[in-house]
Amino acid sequence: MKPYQHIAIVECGEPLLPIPEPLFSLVSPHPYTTVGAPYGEKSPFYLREGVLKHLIEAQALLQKEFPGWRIQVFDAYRPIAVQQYMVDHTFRDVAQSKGLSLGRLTESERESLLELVYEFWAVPSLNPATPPPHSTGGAIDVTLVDEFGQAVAMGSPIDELSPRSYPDHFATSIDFRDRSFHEHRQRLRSIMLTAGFQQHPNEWWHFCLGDQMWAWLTMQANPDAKVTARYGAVGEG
């Protein structure tokens, strides 16, 4: 277990909302149905009615200060079925990477595969008391794009498993791109962490709001804080 999975949940029932459309920029189309995720009728565009009111918060923020740019949603809402789907799909792909046959792995390896891809992905989890953070609506991959609607450069690419990835990687480097990176994800910090988001430690990308993982946070942030999470999974019948 990681260790905001140990967060009680007290589910708040807050229904999933929509993601505007042209307020936010959408990735489309949409990165994990194009590999086959099994979203059937659901949307990955959704979010609690409370994560979907402060996200619009930091979309004010960003306009106030860069007019013309978005906020542009990767991801948000992911049935579990989709969690394992895509867990399966990058232990296939990191396999393939490295040349390795998945069915000749050894235990191993299977067990090195598989600690790489969670570190970056959650466990697909059915124990209501476990939910991965994005099947409860709380938590939502972003980027920026600017007043063009070109995407703002950040480094790596959303999903990349690699130390690129992690939101500080480029912070101490003299070289000017790289600067440029870590500027553009502090600005991207900066608007969802005043917006009362919280950080994924190891990814750029990934905010959360009012489930484990953000309450968890709350508490490392404020050790003196008492904090629950409201949002568990959704959606599953």
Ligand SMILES: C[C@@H](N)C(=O)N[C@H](C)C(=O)O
Contents of the next structure:
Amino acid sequence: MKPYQHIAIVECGEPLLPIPEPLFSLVSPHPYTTVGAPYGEKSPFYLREGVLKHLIEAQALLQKEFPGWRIQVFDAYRPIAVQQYMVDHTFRDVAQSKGLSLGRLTESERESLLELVYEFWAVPSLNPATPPPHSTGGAIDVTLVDEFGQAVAMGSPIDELSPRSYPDHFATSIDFRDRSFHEHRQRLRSIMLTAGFQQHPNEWWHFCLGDQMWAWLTMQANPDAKVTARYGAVGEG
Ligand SMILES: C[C@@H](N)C(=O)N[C@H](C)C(=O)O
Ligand SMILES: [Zn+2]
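Would you mind giving the form predicted together with this ligand, to go alongside the form predicted on its own above?
Next comes the full complex, this chain leading.
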């Protein structure tokens, strides 16, 4: 169990709301739908009402300094069935990329692949006390686009399972391009944190607000604070 999963959830009952386009840029086609993730009637571009309010605030902060720039949403609400599908998909993908055949994995190969997958993906838990972050409507994967709608270079693609995904991966590089990746990541982080979000320690693109991870990270930063999560899994009924 990850440490944040011990945080108590006091569900507040806020609805999921659609993320408005073109106010925000939404990645299309949606990457998980493209690989067959089972959304049914649901859409990934939904967030809890309070989270959407804070996302609007983050974008206003961005546009004060960089007119025309927008937050681009890669993924937001994720049903638990989709979390399971994407964990399985990623496991197969990473096994294949290492030239390993799924049918012939040793126990230790299986364990090390799972360890890599779960460094970046949350466990698709059906337990209401330990929901996957995106299934609460309180987590979002984002990047930035400029005034021409062009993706801002962050130095690595969203969902890459490598150290390049760590938010500060380029912090100490003296290479000119690496410096600009770091600056862009800092710009994203700064507007999101100022608007009340927390950032996943291993992923430059994942931010949360009101879920267990957010409560845990908030208490890590303020050890005297007593914070609970207000969002549990939603839309599973
Ligand atoms: C891997 C990425 N898309 C992601 O969302 N990771 C978090 C931790 C999750 O699975 O909740
Ligand atoms: Zn995420």
